[in-house]
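What follows is a single chain, given as C-alpha cells, in the form predicted alone.
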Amino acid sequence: MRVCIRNVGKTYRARGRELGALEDISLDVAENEFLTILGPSGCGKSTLLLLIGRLEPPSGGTIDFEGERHSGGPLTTMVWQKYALFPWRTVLQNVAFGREVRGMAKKPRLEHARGLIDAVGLKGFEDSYPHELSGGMQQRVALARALANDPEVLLMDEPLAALDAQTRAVMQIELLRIWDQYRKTVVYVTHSIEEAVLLGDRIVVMSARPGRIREIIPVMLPRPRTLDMIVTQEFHAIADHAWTAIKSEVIAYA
C-alpha cells in the first residue's frame, strides 16, 4: 500500500506556547518500500509515525492510503524501541494475540503463530515466556506479533536501538530477510546512519525541530543485502552523503 503524505503539521501545546514538532511534511511512500527516517533527537521522526499510524491526529494537511486493501488486517501496526509484550502470555499466546483480540477461532490463530515463530528463528520457543527470552529473541516475537496482524503498513520505530552491536548486526539481516518474505510497506526510524543505508530503499533525512524533509537520498545497492556490504565503497559513499546531509542539523540542535 502507498502513503501519501501531504503538507502535514504537527504543533503541541505546553505550559501555555505551541511547540512546532513537524512543518510542511510532503513525502510518497511506495508500496513495498522499505524507507528509513533519520535526523536528530527531537525532531518529529517518531511523530511521524504516530502520524502515519493515525494514533495522533496532524494538525495540518492530510494523509492517505492507496492501493487496494486485501490483508484484512490493520492499515498499520507499531513495532517499538520497548518491546511491549505481554508479560504473562507465552511467545505464542504474545503473537496469536491480534488474530485472538478479531476474533479468530483458536486452532487457525495458533497455527499461524507458530508459523510466523517459525519464520522470525524462535521455532522451539512457543511456551517460553518474554522474560525468559534474550534482547533480540523478544524483538522477534515483537516483530512476529506485528506481522501476525497482517497490517497493509509496518511502522518501526528504533526497534533494534536496545540491543548490543553483534546482536543488532544479526537483527539488521533477519528484519530484511522477513521483509524480503512478507514484502510489507516499511517506515522505519533510526539514529543509526549505518543502519538506514543497510535497510533502506530511501533515506529521508529530517532537519532539526520542527521536523522538516531535508533530503531524500536514494540507497543504490542490490538486495539482498548482507554486512560485507558495509566495508564498500558504494556503502561509505552513500553513509557519507547522509551524514553531510543530517551534520549541520545535529550541530544546530546540540
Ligand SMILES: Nc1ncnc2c1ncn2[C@@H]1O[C@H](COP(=O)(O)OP(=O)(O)OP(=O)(O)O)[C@@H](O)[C@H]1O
Given for the second form:
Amino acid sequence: MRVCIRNVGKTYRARGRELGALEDISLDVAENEFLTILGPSGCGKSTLLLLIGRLEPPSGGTIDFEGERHSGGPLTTMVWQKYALFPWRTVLQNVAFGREVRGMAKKPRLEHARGLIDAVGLKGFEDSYPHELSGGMQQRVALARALANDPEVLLMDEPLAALDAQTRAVMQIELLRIWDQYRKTVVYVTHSIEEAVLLGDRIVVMSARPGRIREIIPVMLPRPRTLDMIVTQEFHAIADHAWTAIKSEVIAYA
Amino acid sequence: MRNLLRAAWANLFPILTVLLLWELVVRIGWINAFFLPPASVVLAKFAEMTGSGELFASFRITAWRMTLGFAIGASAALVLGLAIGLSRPLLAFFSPLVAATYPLPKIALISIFLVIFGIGDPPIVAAVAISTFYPILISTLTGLKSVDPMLLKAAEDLGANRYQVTVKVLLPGALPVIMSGMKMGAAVALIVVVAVEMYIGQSGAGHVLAWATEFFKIDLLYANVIAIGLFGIVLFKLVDFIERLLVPWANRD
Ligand SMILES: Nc1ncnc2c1ncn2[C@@H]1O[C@H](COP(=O)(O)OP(=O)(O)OP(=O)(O)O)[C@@H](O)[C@H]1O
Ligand SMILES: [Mg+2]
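To complete the pair, please output the form predicted together with the named molecule; the form predicted alone was given just before.
Expanding to the full complex; the earlier chain stays at the top.
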C-alpha cells in the first residue's frame, strides 16, 4: 500500500513545555518502495515512524494508507533500534507473537514462524532465548518477528545502529535479500548516509528540529544492490549529494 | 561422575577442615568444652536427634508455620501488588500507607498478635506472613515499574490489546524482580519463624533453641543450630530451583 502523509506536525508537551518535533511533513511512500530517512539527531525521525505506525497521534495533518491490501496482517509493524525482543520468550515464541495476539491457531503460527526464522538465517536457534544471541542475531529475530506479522508497511528505526561495522554490512545485504523476497513497502530511518544510499529507492533528508523535509533524493542505482556498488562513481555522487544536504543541518543543530 | 565427585569434594574439604580444627581446639583445651563441645559430640547429638525423629518432629512444625505464613503473606502481597501496580487510583491510595508502615520492624507486632490470637500457631504464622508480605509487595511494585516501556510499545505495535500487553508482557517482565522479592521473603520467613518460636513458641526449632539455652543443654543447642543451618540451605536450594523453573530466561552465571 501507499502511505500518504499530508501536512503532518507533531508537538510534544512535556512538563508544561511545548516542543515542536515535526512541522508540515508531506510525503508519499509508494507501493513496495524502500524509502530511507536521514536527518540530524533529534529532528523527529523516530517520531515520524511512530506517527505512521499510529503509536502516537499527530498534532495536525493526516496520514492515510491507500491502495489494495495485500497481506492479512496489520497496516504497519515496527522494527526497533534496540530490537525490543521479549527476553522471556524463545526466538520462536518472539517471532510468533503477532499472530498469537491476533488469535491464530498455535500450530500454523509456529510453522509460519519457523519459516521466517529460516528466512533470516537463524535455523537451529528457534528455542534460544534472546540473551543467548549476538546483536546481529537478535536483530534478525526482530526482523523475522516484524515480517511474521505480515504488515503492509514495514517501519524500521535505525535497526542496524547497535551493530558493529562488519555485522552491519552483512545485515545490510541480508536485509536487501529479504526485502527482495517479501517486497514490502519500507520506511527506514538511519544515521548512515552510505546505508541510506545502499538500501533506498529514495532518500528523505530532514532538517534540524522541528523536523521538516529538506530534500528528497532519488537513488538511481540498479537492483539487486551489492556492497561493491559502494565504490562506484554513481554511488559517490548520490552520497555526496546527501551529505551536502545534511551537512548544513547537522551544523545548524550542533 | 568424576566431575561430580570432584565438585562434592571441593565443597566437603573446607567443611571437614573446619570440623577437624573445631575438634582440635576444644580437645587441646584452647576453648572451654562447656561453651563449645567438640565437633564429634555435637555431631553425635545431631545424629541421635535425627535417629530418634526428634529433629524431624520439631522442624516439621517450624516448616509448617513458615510455609503457611509465607503462603499467606506472599499471596496477599502478590494480589495487592498487582492490583496497586496496575491501577493508578489504587497506587495513589496505597503508596502513602505502604511508605508509612514499611519501615516498622514487623517483629515488633508480635505482642499485638499474641493479644489478638493468643498462644499457639496463629501469632507465629501471622508474624511470618506480615514479614514476608512487605518485601514481596515492594518487589512486585518495583518489578511492574521496571518493565521496559519499549517492550510494551512493541507488543502494542504487534497487535496486542491492553489485556494481552498486561498478561503477556507486563507480568512476565516483572517476574524476575518479583522472584527476587520471593527469595528475600523466604529468607525473612526463616529468620522470623525461628525468632518468634524462641520468644513465644511452645514447640518447633526455635523453641528447642530457647529451651536448650535455658537448661544449658549446650550440645543440643549446637546440634539444633546446625540443623537450622541445614534447613536454610535446603530452603534456599528449593527457592533457587523454583526460580529456575519460573524464570528460565534470566541471565545467570
Ligand atoms: N515522548 C516524548 N515526549 C517529549 N518529547 C519527545 C518525546 N519523544 C521525542 N521527543 C522530542 O522530540 C524530538 C524528536 O525526537 P525523535 O526521537 O523523533 O528524534 P530522532 O530524529 O529519532 O532522533 P535520533 O536520531 O537521536 O534518534 C526530540 O527533541 C525529542 O526530545
Ligand atoms: Mg530516533
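Numbering follows the first chain given and starts at 1. These figures come from a predicted structure and were not determined experimentally. Take the two forms, superpose them, and find the largest set of C-alpha atoms that agree within 1.5 Å; that set is the rigid core.
J.: Superposing on the rigid core, I want to see if Val231 changes position between these two forms - specifically a Cα shift of 2 Å or more.
T.: It does not reach a 2 Å shift.
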